[in-house]
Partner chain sequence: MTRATANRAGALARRVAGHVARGLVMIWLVATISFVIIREIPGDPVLAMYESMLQKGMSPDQAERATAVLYGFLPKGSLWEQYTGYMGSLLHFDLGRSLSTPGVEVTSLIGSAASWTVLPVLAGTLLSFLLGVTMGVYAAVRRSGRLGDLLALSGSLLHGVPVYVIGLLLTAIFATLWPILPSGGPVDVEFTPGLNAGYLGSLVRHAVLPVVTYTLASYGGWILAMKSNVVTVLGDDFILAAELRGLRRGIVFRYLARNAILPLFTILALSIGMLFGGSIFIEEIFNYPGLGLLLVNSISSRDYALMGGTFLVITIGIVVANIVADLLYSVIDPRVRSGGTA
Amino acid sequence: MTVTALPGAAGRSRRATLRRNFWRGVWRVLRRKPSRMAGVAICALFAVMGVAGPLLYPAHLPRDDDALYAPPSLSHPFGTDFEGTDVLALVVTGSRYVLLTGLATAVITVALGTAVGLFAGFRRGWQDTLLMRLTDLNLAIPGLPLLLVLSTVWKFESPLEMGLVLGLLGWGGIARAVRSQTLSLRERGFIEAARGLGLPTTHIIGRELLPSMAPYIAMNMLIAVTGAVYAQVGLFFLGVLPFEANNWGVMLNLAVFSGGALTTPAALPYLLAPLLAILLLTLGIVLVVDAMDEIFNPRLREE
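Is it possible to get the structure of the chain by itself, in the form predicted on its own?
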C-alpha cells in the first residue's frame, strides 16, 4: 500500500508545484507592465458590471420628465437620455446582454472550431476532407442576410439565443487555424511516441495536442468576445433586430435615429457612453491578450 501511495502523492505534489509556479509566473508577467494590470482590472470591472450591475437597478428604470437630456452631474455622471433616464444606469443594465452574448459566442465558436480542427487535422483522410468542406460552407454563409431572415421569426430576447447564432456562424475560421496547428504538431516527436505506445486517439488529442494549443485557443476565445460584441451591437444599431432587450446597440440606435445625437449637442453623452464602454472593453481584452502571449511564450518570458 505504501509503495503504491508514494508515486500518487509525489504526482499530486508535483502538479501542485507546477500550478503554483504557473500562477507566480502569471503574476510576474502582469506586474511587468502596468498596462496589463489595467487590462485585468477593466475586464474584472465589466464582469462585475454584467453580473451585479443590473441587480442594483429596478427592472424598469425611473424616468424624469423634467430632466430630458440633463447634462452630466453627480447624480447623473453621463447625463440622461431623451426620456429622462440615467445614461449610466442604461449602460450598466445593458452590459449583461452584451457580455453574455459575447461569452456564449466565444464558447460555442471556440468549442466547435477546436473540435473540428483537431479531429480533421489529426485523422486526415476522408474525415478531414468532409470536415473542411463543412468548414468552407460555414465560411461561405452570409451572416447578415441570414440574421435578417431569422429576425423576422426570432426576437433574440435571450443573449444565449444571440450567442448561439453568432457562434454557429463564426467557428469556421478557428477550425481552419486549429487544423493547421494540428497538422504541424502531429508530426512532432512526442506525438509519434504516444502513437508508438499505442495510446488511444482520444488520449493523444485530449492530453497531448490540446494542451499544446491551449494558449492559442484561449487568446482566440478572448478575441471572439470582441467580435461578438461588435456584431451584436452593430446589428442592433442598424435596427436589424427587434429592441426586446436593453443593450449598448439599442442605445446607439436610439441616440442617432430617435434622440438626435448627431444634431443636438445635449444628446452627445447618450451617444458617447455606450461607445466608451465598447472602447474600454476592447482595450481591456487587448491588454489581457498581450499578457497571455508572454505568459504562454517562453521566449518572450526570457526577454
Contents of the next structure:
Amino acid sequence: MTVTALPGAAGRSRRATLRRNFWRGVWRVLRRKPSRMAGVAICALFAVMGVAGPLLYPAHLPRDDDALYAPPSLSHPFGTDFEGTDVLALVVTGSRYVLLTGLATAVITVALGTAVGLFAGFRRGWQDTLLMRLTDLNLAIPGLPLLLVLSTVWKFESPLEMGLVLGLLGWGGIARAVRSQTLSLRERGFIEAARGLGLPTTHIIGRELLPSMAPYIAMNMLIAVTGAVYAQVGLFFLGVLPFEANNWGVMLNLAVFSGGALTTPAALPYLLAPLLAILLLTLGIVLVVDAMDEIFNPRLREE
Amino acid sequence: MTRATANRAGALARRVAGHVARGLVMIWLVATISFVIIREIPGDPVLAMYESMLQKGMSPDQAERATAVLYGFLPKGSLWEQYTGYMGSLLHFDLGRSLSTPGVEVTSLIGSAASWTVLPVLAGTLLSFLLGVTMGVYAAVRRSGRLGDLLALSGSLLHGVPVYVIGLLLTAIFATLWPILPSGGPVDVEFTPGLNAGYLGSLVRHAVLPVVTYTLASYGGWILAMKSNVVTVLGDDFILAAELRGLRRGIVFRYLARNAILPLFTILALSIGMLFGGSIFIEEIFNYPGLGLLLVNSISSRDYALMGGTFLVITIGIVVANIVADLLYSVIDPRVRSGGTA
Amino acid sequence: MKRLATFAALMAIVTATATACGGAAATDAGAEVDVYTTIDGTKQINASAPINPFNPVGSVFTGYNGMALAWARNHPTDPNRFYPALARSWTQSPDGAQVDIHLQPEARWSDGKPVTSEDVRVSIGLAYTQGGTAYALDPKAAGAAADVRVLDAKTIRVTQGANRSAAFLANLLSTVVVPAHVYGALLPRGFWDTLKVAQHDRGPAGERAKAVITGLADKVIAFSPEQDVSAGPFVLERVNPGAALLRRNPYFYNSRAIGPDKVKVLNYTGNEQIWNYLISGQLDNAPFTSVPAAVMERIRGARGSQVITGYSPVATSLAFNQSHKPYDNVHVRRALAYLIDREQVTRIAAPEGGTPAATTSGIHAKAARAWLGDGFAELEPYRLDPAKAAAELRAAGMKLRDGRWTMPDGSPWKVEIHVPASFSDWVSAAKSISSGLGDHGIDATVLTAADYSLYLSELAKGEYDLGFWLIGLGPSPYNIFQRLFGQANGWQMFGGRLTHVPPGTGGNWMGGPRTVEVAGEGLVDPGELTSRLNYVSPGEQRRIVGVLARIANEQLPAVQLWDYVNTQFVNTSRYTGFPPDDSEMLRLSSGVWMQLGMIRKRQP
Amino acid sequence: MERHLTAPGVRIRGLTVVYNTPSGELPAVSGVDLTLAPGTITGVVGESGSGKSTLALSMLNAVQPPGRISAGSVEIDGLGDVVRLRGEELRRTRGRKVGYVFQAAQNSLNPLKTIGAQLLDLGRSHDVGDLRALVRDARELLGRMGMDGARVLDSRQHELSGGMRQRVGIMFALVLDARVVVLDEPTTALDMITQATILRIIREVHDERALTTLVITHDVGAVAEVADDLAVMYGGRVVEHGPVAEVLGAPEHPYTRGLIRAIPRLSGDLGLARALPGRPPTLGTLPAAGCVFRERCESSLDLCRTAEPVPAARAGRTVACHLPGPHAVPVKRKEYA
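Cool, the form predicted on its own is there; where's the form predicted in complex with its partner chain?
Now the full complex is given, and it begins with the chain already shown.
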C-alpha cells in the first residue's frame, strides 16, 4: 500500500526503539513465569562460579585426613571426598574446566555450523554440494564412539582442546539448519532484494541474514553448552579421558568407581554434588531456552 | 497418468541409486578415517594383557604363557599394506580376526553383540517414541495448564539429563537399595536358550533396566519435538479452518496428530539407525553385551580389527538410516513426494 | 497410532525370538539343584570364545573345567610347593634335572575316557606351540623341558635342558592338561621330530622347524571343540555373555568331595558390580577386589558374608624414571620417599586390600621377613620425615624458594605422577601423594592415561617421570626382582644371555645405572644378580635376595607403597567349609578348594 | 437481482470481545452493533488491528484464546444467538449453517489429505447421509467456479494455486448449503485477475444461493465492487455503516475519509493520495476515554477527548462522530444499526 522511506536519523531512532521494545519484551516474558527468572539467575550463578569460583579457594584445597567421606555438615555442605576435601569446593573449582569446555564447544560448534551453513546456502552450486557432503559426513560419524577412540590418541590437556574436538564433531546439525534457513530467506526474496539495492555481500550476511537467524543460533549455542558438558563429563565418568584437573566428571568417576557411591550411602554426597550441579545447570539453561523460545518464536506465545 | 507413474518410479529409483552411491562413498571415507585413527592409537595390547593378569594375581609365568602367542595376532606390514589389505577384505565382508578374542572372526563377534544391542535399544526407542508422542500432544494441547507445563518441563529436564545419570540412579535404586531386578548381564545362564518361558522371562527381566533407562533418556526428546510440532500445527490455519467447518473433534485431532508426527518419523528412522551404536553408557552400566560395550572393550584391549569393524558397522547403521529417513520422508509426505510446487 | 503400536509389538517379538533362537530343548535347572555362584577374577566371560584353555579368553575356568598337573600353593618364598591335581604325586631328581609325574589312577575325562600320560604329552606338545618359560624352543633358555617320555599309562618323565632353572618344576606342574582324543589332531604328524630339530639344530633347519611349531599357535588358539571335555570337577554346560554355567562332572576322580551340582561363574565389567553382588549376598565366593571402606562395611553386614584374608605376593610402587632429571639423583628419590605418608595413602587407596609397606625392599613384607630375617629390620624404613626429606633435597642441590622447592638452577620443579585412569585405587593413591607433596612445598600433579594399555606403552617409552608399577611378584625370587632389575630397567634375556640396553630403548624406562656400589659387596650388577636367582642354590638365592633388597632400599628405583592383601569374600549362608585365613589355598579358585575337599553344602 | 426469500438476517448487538494480556483484559471489539440485512453482502473494512477479523470469528463464536466474547449477541435467523451455542450444537452450526472462508494466502486445507478426503470428513462430521451426493455437489460447485471438479477433489493443497485454493475454500463453505457466509480477506495475496474472478464468483454464488454474506477486507477497492453495504471499523468500533455507494461516495466519518483518500484508485487523483497520519492503534495503545480516533483525526474537538461518540443515524447511514457532518440529515437509526 504505502511505502514509507525512512530517513537515516529516523531509522536509527526506530532501531533504538525496537531495541528498547525488545528488552521490554524480554523483561515481560521473564516476568510472566518466575521460573524463567530462576533460570537466568542459575545461569548467571554458574557463570560467576566459573569465572570467580577458583579464586575463592587456595590452589591446593585443604584436606582433613580425619574426615574421609564425612557426611554433610555446616562446614562441609556436601560432605568430603576420599581424602577429606570439601566436596562443595571441588564442585566450585571444578566448574571452570567444565564450563570453559562447554563454552568453547558451543562457540566452535555455532561458529563453524553457521559459517558453513550460511556459505553453502548463500553460494549454492558446487560449493554448497561439497559443504553439504562434508556435513553429511560429519553427521554420519558416530560421535561418542569416535571420542572414545580419539581419547586414546589425543590428550585433552586443556578445556579448549576438549572443546575444539567436541565442536569439530558437532557442527553438522547447525550447518544444515542454517543452510535451510538461508535458502528459505533466499526464497522469500530477501537476498535478491538486498542485491538489487546494491548492498555488498558482507552487509547482506551481516545485517540481513544473521540477525534474522540470531535467535535460532543463540538457542543452539545454549543447547550446545549442555551437550558439551554432558559429553565431557560422561567421558570423564567412563574414565576414558586422562585427567589432571579436578572436574565434575572426575568426581563422578571417583565417587562411583572408587567410592562406591552407588553401593553405599557414605560417598553419596560426593556423587550427588556434581550430579546436582549438572541438573541445576541443565535446569537453568532449559528455562532460559524456554524463555528465548517464547521471545523469538511468537507462535508459542499465547497472546 | 501411467507415464507420470513411470516417471515417478524412475525418479525414485534414481534417487535411491544416488543415495546409495553417496552412502558408499561416505562409508569408505569413514572406514579410511577410522582406519588411520585406529592405527595411530598408541599402546601395546599384549603387554597390557600381561600386566592386567599380574594385577589380577596371576603368576608372571602363567601370564606370560597366556599372552606370548598373541604377538602373532598383531597387524604386520606398513600402514599402506595394512590399509589395502583391510579394504580388500572389506569387499568380501571380512573384518579380520579379533585380538582380544583370539581366533574368532570379528564379524561373528559383532553379529552376536548386535543381537543384544537391537533388543533393548529398539524396545527403548519405540517405547519412548510412543510415550513421548502421546505426552507431547497432551503437553501441547494443555500448554497453558499446570500439568502440560509440568510435562514439558519434565521433557526438557529428562532430555537434558545425561543418560548415564539416569542409568546410575536406576541401578542404585532397583539393583542395590531395593534389589528386585538384576543389575547386569543379558540373561540368566541357568535357562536353556529357546522359546521357553523361563528363558524369555529372564531375558525380559534383564532388559527392564536398560530399556527403562533408554526410554527415559530419549523420551524427553520426543515429548519436546512432538510438543513443538503440535504447537506449530495448532497454529496452522487448517486446524482452525477445520474447526470452523465444524469437523468432529476426533477428525481435527487426527489432522493435528498426523501433521505433527510426520517429521518425527524421519527422526525415528535416524535413531533406529543410531541404535547400532547401542548406548555405550547404558551397556557399560548394565553390563549388557551389545555393540557399545564391544567397542569400549575393543578400545581398551587395542583390538584393532574389532575396533575398526564395530566402528564401521555403527557408521553403516547411521548412513543407511539417513538414506532410509530421506526416502521415507519422500514417501510419507506428499509435499516432498511430488517435488512440491507449494 | 494403532498401526504403530502393532509394529512396535511385532518388532519386539521378532528381536526377542532372534536373540532367543539357537537353543536346544528346554531342560531348565530344577528347583533342587545346588548352584554355587562365583566370579573368575582372571578373565571376562566371553560367549564367543572357544572352550579351549589355550585361548586367553576361552571358556575354561581353572579348577572347575580346567585342570593342571598340580596347583601352586601360596607360599611366601618357595615356588615349588604344590597341591596334587591330575598328578597325584611327582618326584624330582636331586639335581632337579628330571621329574617323574604319577597321574591320578582314577582320573577320567567327562566323556568317561581315562586321563593318560598321552594326554599330558599332547598337552606339553601344544604348550610348545604357545611358548613360555618351560616350553621355550630355544635350548639356551633357562628351565626349558628338553625331553618328554611316557613311562606308562599313568607315568611320564620330563627332563630339563642343559640350562637349568629353579622354576622348572613349578612351570612343569602348572601345565594345563587337555584330552589327547580331542586336541591330538592339532599336532601334525612328525611333530615331536620337528620339536627335536627346533630345540637342537642351530642352523637354518632349526629355524624352519621353529617356524613350523610357532606357526601352529594360531590354530591351537582358535581350536573350538564342539563340547567341553573336562577332567575337572565340573564341565561347561553353557555360556552366555553374562555368565558361564558348569555342571558336575561325574567322572571326576574325587567326585565325592564336590558339594554343588552346578557352578555359575558371573561376568563383571567393573568392581562395583562385584560389590553389589556381595552386598545382596548373591555370590558364594568372589576373588580379591579393591573395595572402599564404606562398601566393605556393607559387605560385612550382608547375611552370611565373611572375609578371608591371606597373603598376596604383589606390591604397588611408585617407580622413577632415573633418566629424567632430577630423579637421576638418589637424594631426590629418597626425599620423596620420606615425604610419602604410606599409612595415609594406603588408608585412602586400599584400606582393605593393602597394608602400608614397612619399607622399600622390592619384596612383599611377609616374604621379605622370610627371605631376609633380621636383615629386614636393618633396612631404612623411610618413615614420614619432612626434615630428612629437606636434607636430602638440599643434598641433591634443590633450592627452597618462597616455600616451594625448585630445581638446582632455580627453574620450577613439578612432580608429575602418572596412573592409568581405570585403576581407581592407584588414582586415589596418586592424588593423595600429590596432595601430600604439595603440603611440603613440592608442586605435584596427577596425570592419568586413558587406559592401561596406553599407560604401559607410554611408560615403556620413557615418557613419564613417575609411574605406578607392580612389584614383588613372588614367590619366585627371580620374578620378584625382575620387576625392578629386569627388562623395565634395561636388562634383557636373549637366548640365555643377559644384555643391558641404554635408557629409552628396548623398554628400559627406569633408566637406572647398570652397576651400583653396595657396602661389603663392591660394585654389583643388580640385573645380573637377579638373573642368577633362576638357577643358583637356595642358600645362594637367600644371599642374593639380601643384596638386591638392600639395593632396592638404598637406591630406591621405586618407592614401595603398599603390599596387597588377598581378600577373599565368601558367603556362608549356602555353603560352609571355606579355607581359613592365611590358607595356602587362597589364591586358587573355589573349584580347586572343592577338589581339595573344602566347601560343603550348609546343613539346615 | 432476485433475492431468495430464505436468506437469514443477522443482528449483532453490543458485541464486546476482550483479549487477556499481561496488562489485563483489553477489548478488541467493543459494543459493536451491526445488522446484516437478509440477502445482502456486507463489507467490513479497516486497518489491521481494527477488530474486523475478531468480528468475523465472533460470527461463528470462534474467537481464539486468549480472547473471549465478554458481552453481546449475534442473532442469526433460524439459529438464535450464536454466542450462546456450546459444544456439539456449536460444532453443527459451523460449516452447516454458517460457512467461513479463510484468507487466500493462508493454508486452510490439511496438506496431507486430498480435497476429496477432506470433503468426506466434512460430510461425516455433519452426518451427511448421501456422501455421493455431497461429492457431486462439490464437483458441481467447483465446476461452477470454473475448475475441473474431479481433478481438484483428487489433489492436495500444494498442487493447487492460490486462486484455486480460495475457490476450494468457498466450496467448503457452501457445500453443506450454509446460508450465512463469512469471508475473511478473500482476495488478499491474489493477483489482480484472480482477485476479480474471485469477487465475481462471490457475487454470483451469493445471488444464486440466496445468502447473507459478510466480507472482511482491508481492500476498500475490492469491497466497492462486491458489497451492498459497507461497515468501517476502527479501534474495535464500527465508525460508519451504510450503503456502499453512499459511504464511499460521501464519507461522513473523518476516518472513512482518510481511508478513501489513501487509495488513489478511489480518490481518483494520484497526486492527492496520501497516507493516514500516525499508526493504527493496537490493543494496548487505544485511548481509554473519548473518541478512539481522535489522535489521528485532522479535525478533532475538545469533546472528542472526553466523550466517546455514540453511533448515530445520519445521511442514510450510521456514524459515530462528534463532528457535525456535511449532510446532517437525521435518518431513522433503525435501518443501519
